[in-house]
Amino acid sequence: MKTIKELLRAKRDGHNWTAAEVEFFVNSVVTGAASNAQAAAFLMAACTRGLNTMEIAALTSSMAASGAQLGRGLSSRKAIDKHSTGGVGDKISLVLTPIAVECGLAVPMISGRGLGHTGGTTDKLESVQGFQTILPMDQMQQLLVEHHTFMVGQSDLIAPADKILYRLRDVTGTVENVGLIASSILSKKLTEGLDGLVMDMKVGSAAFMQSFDDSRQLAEEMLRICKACSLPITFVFTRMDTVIGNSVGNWVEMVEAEQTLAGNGWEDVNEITKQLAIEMVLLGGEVANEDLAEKKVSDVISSGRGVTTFHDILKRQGGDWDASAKKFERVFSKDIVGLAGAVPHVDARELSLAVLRAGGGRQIETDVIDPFAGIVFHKKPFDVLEHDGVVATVYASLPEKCLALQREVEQLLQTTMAPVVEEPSRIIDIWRWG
């Protein structure tokens, strides 16, 4: 077997690795035989030289096998998960999981942290005081058996190789690569003992895959891997040009998720959530056709039962919602005033980066997140203001961060953007396999 240095030199020069070499490298990352610098070098070489299908499949399976795995059939229900390729204001998993559980599914959700300019479900959950996103395997299994769901982050036990590489991708500019994205997502999902997976494939200016062709390429790569693993998968392609819903930030997105489950969500969040829930119900075999799936999901949403399940999930994993809400009342805030006329389209990627700089995300691995840094919009893009008025409020735990965020958002609102057509739907296309 070649040394790590020899493998990296070969990849740098455009040579493909064998499956055995990929497995050797992944194991070396986990044991520390490959340093972080060498792991980062691999990531950069993968982005510049690319990975072929065999390398991606080997990377996926090796990372999945690098840690512990949940068994199939722990819950009496079909285990169906959902994953997003990353969006701005993407709190869909927080809304979707309680609805899917109320529809009769098991949802073993292992989520990621913020990556690049996008927020992470794990960081959002950790904005709830006391909520435990890292659980021992036996507790995860117990939650799945007794309550059919958990929402956790990636621990050192679950695909540990991916956890190391994921963290390095976030800070080395190696996020937007089809092979790395596909292997990272599926290596975690293959540890969950799933009966099916629904992928929310974000497409647009604020997505990692900015064109439908790029997103389709990623879906095709993931489909090849899922076919090899006999994992049924559905792809829902959704627009990611403007902020999803009315908030960007960890705690403010948790609040919006609760409001959505209570029937007060913005239309785009409702639309995406409902379609993804329908696809999960279909994959789980709960009903015979799409019309019946739509009725089942609609009945759960209208009943409001998802709010109770949402809070039950938080409580079971140690979360104290009321304590977090009281803390949020004391953080600093600034209103953003808009001029009379149409509310402009604002670059969602830049908004997310502004929240990150205010403390809502990480710029280096050791950064500590401010859970309360964020933006809440009171008006949607293209809404008309008859008079000058407040269009958004920004928040942060430090006054200087709050002021800086206010200035950045005001500047973005004043920046002339290229005309953007308001699309009638966030849903672009749906692919079903299995």
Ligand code: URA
The other form holds:
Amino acid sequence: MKTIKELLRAKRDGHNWTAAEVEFFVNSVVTGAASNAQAAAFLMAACTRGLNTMEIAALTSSMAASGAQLGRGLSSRKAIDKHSTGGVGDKISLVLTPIAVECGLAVPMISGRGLGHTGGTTDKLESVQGFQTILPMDQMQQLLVEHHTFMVGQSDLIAPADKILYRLRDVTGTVENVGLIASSILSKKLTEGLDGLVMDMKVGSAAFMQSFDDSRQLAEEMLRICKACSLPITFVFTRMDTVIGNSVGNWVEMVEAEQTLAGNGWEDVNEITKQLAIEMVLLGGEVANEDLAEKKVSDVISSGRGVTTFHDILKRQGGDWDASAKKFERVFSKDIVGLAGAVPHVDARELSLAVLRAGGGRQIETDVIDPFAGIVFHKKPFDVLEHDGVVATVYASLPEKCLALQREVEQLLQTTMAPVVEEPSRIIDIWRWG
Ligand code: URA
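Given the form predicted alone above, what does the protein look like in the form predicted in complex with uracil?
The complete assembly is shown below, putting the previous chain first.
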């Protein structure tokens, strides 16, 4: 076997690795035989030189095998999960999981942290005081048996290779690569003992895959791996140009998720959540056709039972919602005033980066996140303001960060784009396999 240094030279020069070399490299990353510098060098070379289908498959299976597997059939229900390729204001997993559980599915969810300019479900969950995103295996299994769900992140136990590489990708500009995204997502999902997976494939200016063609290429790579593992998968391609819903930030998105489950969500969040829930129910084989799936999901959504399940999930994993809500009342806030006229379409990527700089994400691996840094919009893009009025409120735990965020958002709001009369549907296309 070549040394890590030799392997890196080969990848730098555009040579492919064998499956055994990929496996050796992944194991070396986990044991520490390959340093973080070497792992980062691999990631950059993978982005500039690309990974072929065989390398992507080997990366996925080696990363999945780098930790423990949950095992199939722990819950009496069909285990169906959903994962997103990454968006801005993407709180869909938080809304969807309680709904899917109420629809009679098991949802063993291993999610990611903030990545590049996008937020991560794990960071959002950790904004709830006390919430544990790392659990021992027996506790995850027990939650699945008794309550049909848990929500955790990658850990030293589950997909540890993805945990290490993901953290490095976040801060080294090495996110936007089909092979790295496909293997990162599927390595986590293959440990969950799933009966099916629904992928929310984000497409647009604030997605990692900005064009539909790139997103389709990512889906094709993922499909190849899922076929080889006999894992049924559905891809829902959704638009990711403007912020999803009314908030960007960790705690503010938790609050929006709760409000959505209580029936007060913005239309785009409702639309994406409902379609993904329908696809999960169809994959679970709970109903015979799409109309019945739609009815089942609509009944659960209108019952409002999801709010109770949402709080139950948080409590079972140690979360203290009220304590976080009280703390949030004391953080710094500034209103953003807009001029009378159409509310501009603000670049979601830039907004997300502004929240990240205010403390909502990491600039280097060791940064500690401010759970309260964020933006809440009171108006949708393209809404009409009759008079000059408050369009959004920004929040941060440190006054100087709050002020800086206010200035950045005010500036972004000044770069008005051509008004669009009606917001288009977020759903672009759906592919089903299995
Ligand atoms: N989600 C992941 O888990 N990994 C990625 O690379 C992108 C989104």
